[in-house]
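Below sits a lone chain in structure tokens, taken as the form predicted on its own.
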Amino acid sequence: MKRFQGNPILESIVTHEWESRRVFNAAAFLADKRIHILYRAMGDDGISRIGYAATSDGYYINERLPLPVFEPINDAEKNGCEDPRLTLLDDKLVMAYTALQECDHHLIYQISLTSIAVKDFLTKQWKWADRRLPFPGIRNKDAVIFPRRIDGKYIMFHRIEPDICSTRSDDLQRWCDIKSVMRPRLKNWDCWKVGAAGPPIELNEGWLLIYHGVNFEKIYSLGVALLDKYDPEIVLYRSEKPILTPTEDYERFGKVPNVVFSCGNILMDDQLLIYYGGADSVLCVASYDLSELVPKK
């Protein structure tokens, strides 16, 4: 995998005190021949915030808004809006996120769902629809939605430690059905827990997952699955080795060493670029030529 050499392509804003500390993990949207990026930023008070930023050629920010444009409003997100996935689907985008709240001195993390529609997120009009439990009171986080219904339905795919699972549902609204679809392995990468990262990506050979592994020393790597096209709880394939792995200082020095981990990657012109979370600290991007990533039959 090639690191854009410019990384990290953002870093916080001392003056921006809602990230002054750090932003990284990010969502990102094609459209209108730009990038757009929805980036997890934190400040002094440690309350996760979702800021913008956009980039014409996928490397450098030629775009960035001062103040954000997605923060918490009710108990249930109240300490954070936190590692935000985008899928569009019709004409809205929908976003998926970890809501975070501390009760009785623990954190409570949760999957929570709102859209917006595509109109308004490409003037910049920040209407998001409700913002919705799909598993109230589940502990449960990195959850990304496919981008098209398949055999009628949507499909999610979350984490329930430590398992990617599955779900589906026929509204967006109520989801039933969970299933565990990948599992941790053994003396591997990914032997302690794995979790989606971006919206998988349809190609003629299946669904191309990028997701993230841990393993028992808490390295945070990337690697790829290769879903069944009509049955994307059948795992294909499955990368034996990390495609992406904490080497640089700005992956294995910060606020969490030793993690690449990955909310948004783009396909451009056969090149999957995929934005990337170094050490819970600063936002990169990396680049792999689909012909390498998909496996040879």
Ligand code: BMA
The other form holds:
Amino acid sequence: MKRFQGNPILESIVTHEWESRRVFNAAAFLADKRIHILYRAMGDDGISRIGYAATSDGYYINERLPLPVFEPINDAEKNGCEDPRLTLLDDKLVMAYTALQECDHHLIYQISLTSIAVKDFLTKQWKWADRRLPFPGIRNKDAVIFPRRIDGKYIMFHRIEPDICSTRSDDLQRWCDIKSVMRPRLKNWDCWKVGAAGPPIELNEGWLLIYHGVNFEKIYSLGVALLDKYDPEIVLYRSEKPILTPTEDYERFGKVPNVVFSCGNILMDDQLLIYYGGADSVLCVASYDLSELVPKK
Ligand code: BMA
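Other form of same protein, the form predicted together with ligand BMA, not the form predicted on its own:
Shown next: the complete complex, the earlier chain at its head.
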């Protein structure tokens, strides 16, 4: 495992009101030999919006847009659109994110889905489709959609505290069959709650899932799981130890201390690049040889 020496790769820009405070958890999508990054950004108003950046080598940011590409437009998300995750399905990118609404001093969060045509995304015409709440009123977050149908159904993982749950759909609109797939493990780094990081990646051995785990000291770490290729609700392997845990200053100190939190990873030539937020303040990247993540048979 290598943390990029130049971390963080993205920091807030004081003169951009919407991202003047922190930029962190990000989705990643590989196309046209570039990694496109959609990141969560916050300014003084405390509302999360989503910004765009791109990198050709995975590490150095070559392009960054001055305005957000996605922001709250309805009541359910009026206090923020958080933690984007992108999945390519045919000719569109489906984005899952957390919609946040403050209501009578309570924060209500739930997952929301939208999509954009790949050609619009790549030409930076931010024509997002209607936003839908798959489970209105249910407190859930950390939604990732698998990149293909399995047994004829779309599959999404999401987190209903404290478990990672699965749900299935025929049409990406109506979702049903909610089932718990991964629970916190007592006396472990992931003993309090768990949530999926980026969308799972299909390998010969099964689906590779990076996930976050939180312990009772509120330390957020990342781990890896391998899911059955034909029935991803079956967990074949789960790492005993985290694959990334906060040790660097940019992971330990910030708005929320001791957090590494990921919403996207990219597989390039047997190297997995994991994009992750450090201390809910900056965006970082670490790389792994696939062989160190997947258990040998
Ligand atoms: C989660 C989400 C993430 C955040 C993490 C740590 O619940 O809100 O966006 O990075 O907590 O604060």
